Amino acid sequence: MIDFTPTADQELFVKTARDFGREVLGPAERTLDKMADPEEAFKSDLFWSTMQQAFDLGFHKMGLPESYGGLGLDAITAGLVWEELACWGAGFSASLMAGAVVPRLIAFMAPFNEELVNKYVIPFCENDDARLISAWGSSEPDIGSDGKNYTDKSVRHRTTARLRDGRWIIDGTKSNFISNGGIANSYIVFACVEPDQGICGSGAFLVPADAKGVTRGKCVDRLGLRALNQAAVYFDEVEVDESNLIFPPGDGYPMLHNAIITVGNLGTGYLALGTLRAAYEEALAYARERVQWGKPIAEHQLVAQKLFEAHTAMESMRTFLWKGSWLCASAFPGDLKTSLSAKIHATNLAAKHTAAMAQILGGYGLTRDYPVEKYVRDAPLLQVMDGSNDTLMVKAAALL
C-alpha cells in the first residue's frame, strides 16, 4: 500500500522550495507579471537573477541522475517540490520544467554520446548556470494537436532535416508557444527526415541556439503565466553534426513523444495544483478577516462552500497526480493514460476554483492589490499547455 508520510528528505526539499518561493520567487513573479512589455521582462536583471538563484538551489536538475551531477529525485519527490514552487510562481516553475529538456533527453536517449554529455549534460548539472536553460520544439504553425497523429501519413512536420556531406541541414519554423523559445541556450528540435512516414518520419535533433541560421521571434504577450517566455524559433539552413540526431525517425517516434507528454502533463498538473493552492490560501485568509453581517465571511455558508469545494478539489488533484508520479517512479516513463487524465482533471479544476476564490474577495478579487486575479489569469493557460485538454481527453479515452 502507498504511504502518504513524507520522508525527512522530502520535507527538507519542500521547505527549501517554500522559503525560496516566499522570499524570492513570489515577489519576482508578481513584479514581472505587471511589466507591460514581456520582451523587457526577459531582458531584466530581475528575471535572470531569480532564475540563477533557482539554479543555485538545484531546482533545474532535480530529475537528472546523480552520476551526471543532478539531484536524482524520484518523480514523487519532484512533484512535491513542483507544487510548492508553483504556489509561488507558476511561470518560473514552468520555465524550469521545460529548461531541463536537452540534458534530460540526452541522458535518457544518448548516454553513450560522450561529446553531447560533456557539452550539455555535465555543465548543466555542475555549473548551475541559468543561461544554459533549454527548450524543445515540436509544435509548428500548422502542427499543434496533429503532433499526436501517428497514423495519417499526410501529416508531417514542416521543419525538415537532410544530410549533406555528413552534416544535418535543418529548415523550418517552430510555433509561438515554445517554452523558453526566446531565451534558450539549446533546443531539441523535431524535424521531418522521411516524409513518407508522416509524423513518425521525424527525428529529434539537438540544435545550439547560437548556430548560424537560428533566430527567435518576439515573446508572446499572454494573459497569464507572464513569467514564462514563449516564442517562435526559426531555422534557416542550420547545420549540426550528424551525431546531433539523438533519436531517429521511425516506428519508435510515438514512444518518444508519449514519454515526453507523460512526464510533461504531470508537470502541468502540479503547476495547476500550486496555482489553485495559492488562490485558495489567499481567499481563506481574506475570508477569515473580512467581517460582514456580524461575522467573518468564512462562516457564511456560500463562502464556506466555495472554500470547501476548492479544498476537496486540491485533495483530489494531489492524489491523482501522486498516483501518476508513483507510476513514473515505478517504471519510466509511467502510464500515459493516468498522466493525461490527471492533467486534465487538475487543470480544469484549477480554472474553475481559482475563479471562485476571486469571488470571495468581491471587487478586490479583480484588482491588482491582491494576487488572486493573477491566478485567475494563469490557470486557464494550463488547460492548453502540453496539449489542449480536449485533444488530450480524446487520446486518453482511446486508452481506456
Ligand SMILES: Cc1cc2nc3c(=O)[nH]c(=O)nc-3n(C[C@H](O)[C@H](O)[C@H](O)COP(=O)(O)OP(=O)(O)OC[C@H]3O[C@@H](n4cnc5c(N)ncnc54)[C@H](O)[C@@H]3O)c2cc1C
Second form
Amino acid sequence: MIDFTPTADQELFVKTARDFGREVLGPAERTLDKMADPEEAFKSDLFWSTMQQAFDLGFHKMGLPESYGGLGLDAITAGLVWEELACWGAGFSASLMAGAVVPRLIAFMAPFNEELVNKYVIPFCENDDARLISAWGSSEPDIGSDGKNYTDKSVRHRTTARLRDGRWIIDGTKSNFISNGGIANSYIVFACVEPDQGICGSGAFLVPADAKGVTRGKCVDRLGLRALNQAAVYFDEVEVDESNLIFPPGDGYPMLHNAIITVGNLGTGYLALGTLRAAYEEALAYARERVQWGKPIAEHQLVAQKLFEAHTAMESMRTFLWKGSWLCASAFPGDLKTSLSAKIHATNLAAKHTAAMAQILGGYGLTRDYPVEKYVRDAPLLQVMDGSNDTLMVKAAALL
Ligand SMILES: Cc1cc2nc3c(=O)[nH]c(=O)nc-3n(C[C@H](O)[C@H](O)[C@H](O)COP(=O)(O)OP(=O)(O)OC[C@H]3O[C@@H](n4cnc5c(N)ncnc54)[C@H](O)[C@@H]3O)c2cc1C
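Since the one above is the form predicted on its own, can you give the form predicted together with the ligand too?
Time for the whole complex; same chain goes first.
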C-alpha cells in the first residue's frame, strides 16, 4: 500500500524546482528579504522577473486541470515541488501558492460557471503571465479566527454584498494580511449577503482588481516571509456581475471554508518543511566545518543531538504531509483533520528547530551574513498563516 519511491516525473519536477531555486528564486528571495521598505520589493523588477520565470516554468498552474491548460499534478507531486521551492524561498513560494487561488476556486466550481473558466482559468494557464496572480480575502480587521466561527450568528463579515439592478455592490475592508493583497489581478472576496446567518451568510465573490472602487493598502512590514506581499484591500461601492458570486451564502459556507483550509494547510505545512530543511542543511554544513575544542562541532554530542532532532522532525513532517496529500489526491479536497494536524505539527516543529539550527552557528547564526536567521524569522508566520495554530488545534480536536 505504501511506496516512497519517487517516479521519474516527480524527480524531474523536483530537479526543475531545485535548479530554479538555486539559480533564481534563492538569490531573489534573499535580496527581497533585505529591502527595508517592503513596498520597494513589490515594485522591483527583481520580484516580477522572478515571478515571471516561475510562471514560465509552470509552477503557478501545478494544481490546475490539464483540460484547462494546467499541469494537473497530483497533491503529492505538487507537495514535493513546494518543499523544494520553499527551501529556497518560503515567502516567494507563499506568494506563488496563494496566487493560484482564484483559478483554482473557479475550476472547482466550473460546472456552475463555465464563463468564468474561460475568462480566468484558461488565460491563467495559457498566457503564463505573472501579472495574473490572484488573492483571497476572508480575514478583516475584526474577523481573524472568527472566520471559522460558524455557529455564533452574531459573528459576520463586515464586508457586505447587496444586489442592485442585477449587479452586486460590495463594500468593506479586508485585513492587512491578505497574501498578494497589494499586487493581485483578481480577488475572491468573502462578503456578507445574509446577516441573519452569521459568518455562513457570506458568499464568495470574484472581484477584478481594476474594478472601480477597489484600492489596496501598503504592504505590511513584517518579521518574516518578506518576499510575500501582504496588504489590506478596500471595496467602496464596487460593482460586479451577478455571475461573479461563485459560491452562494448558506449552509455550504463551512464546506467551502473547510475545503480551502484542507488544501491550504497542507501547502503551509510544505512551506514549513522547506524552511526547516534550508536551516538544517546550512547548520549541518557549518557544523562539519567549524572546529572548536579540537574537533568539528558536529562531533560534540549536544550539537549532534540538535541536528538529529531536526532531521527526525523533518522526516515526521514529511510523512504526515504526504499522508494528507495522498488523502487529497484520493478524494479532493482531502481530510480536514489530517491537514490541520499536519500543518500544526509541521509549522510548530519548524519554528522550534529553525531556532535550534541558528544556535549551531553560534554568534554567526544571529547575523545577517548567514541565511539561517531568516528561516527563524519566516517560521513563526507559518504558525498563523491559514489560521493560527491554536484555533486550528481547537478545530482539529473537535474532530477527534
Ligand atoms: C503569512 C500569513 C498569510 C495570510 N494570508 C491570508 C490570506 O491570503 N487571506 C486571508 O483572508 N487571511 C490571511 N491571513 C490572515 C490569517 O488567516 C489570520 O491572521 C488568522 O486567521 C488569525 O487572525 P488574526 O490575526 O486576526 O488573530 P485573532 O483571530 O485576533 O487571534 C489572536 C490570538 O487569539 C487566539 N484565538 C482566537 N480565537 C481563539 C479561540 N477560539 N480559541 C483559542 N485561541 C483563540 C489566536 O490563536 C491568536 O493567538 C494570513 C496570515 C498570515 C500570518
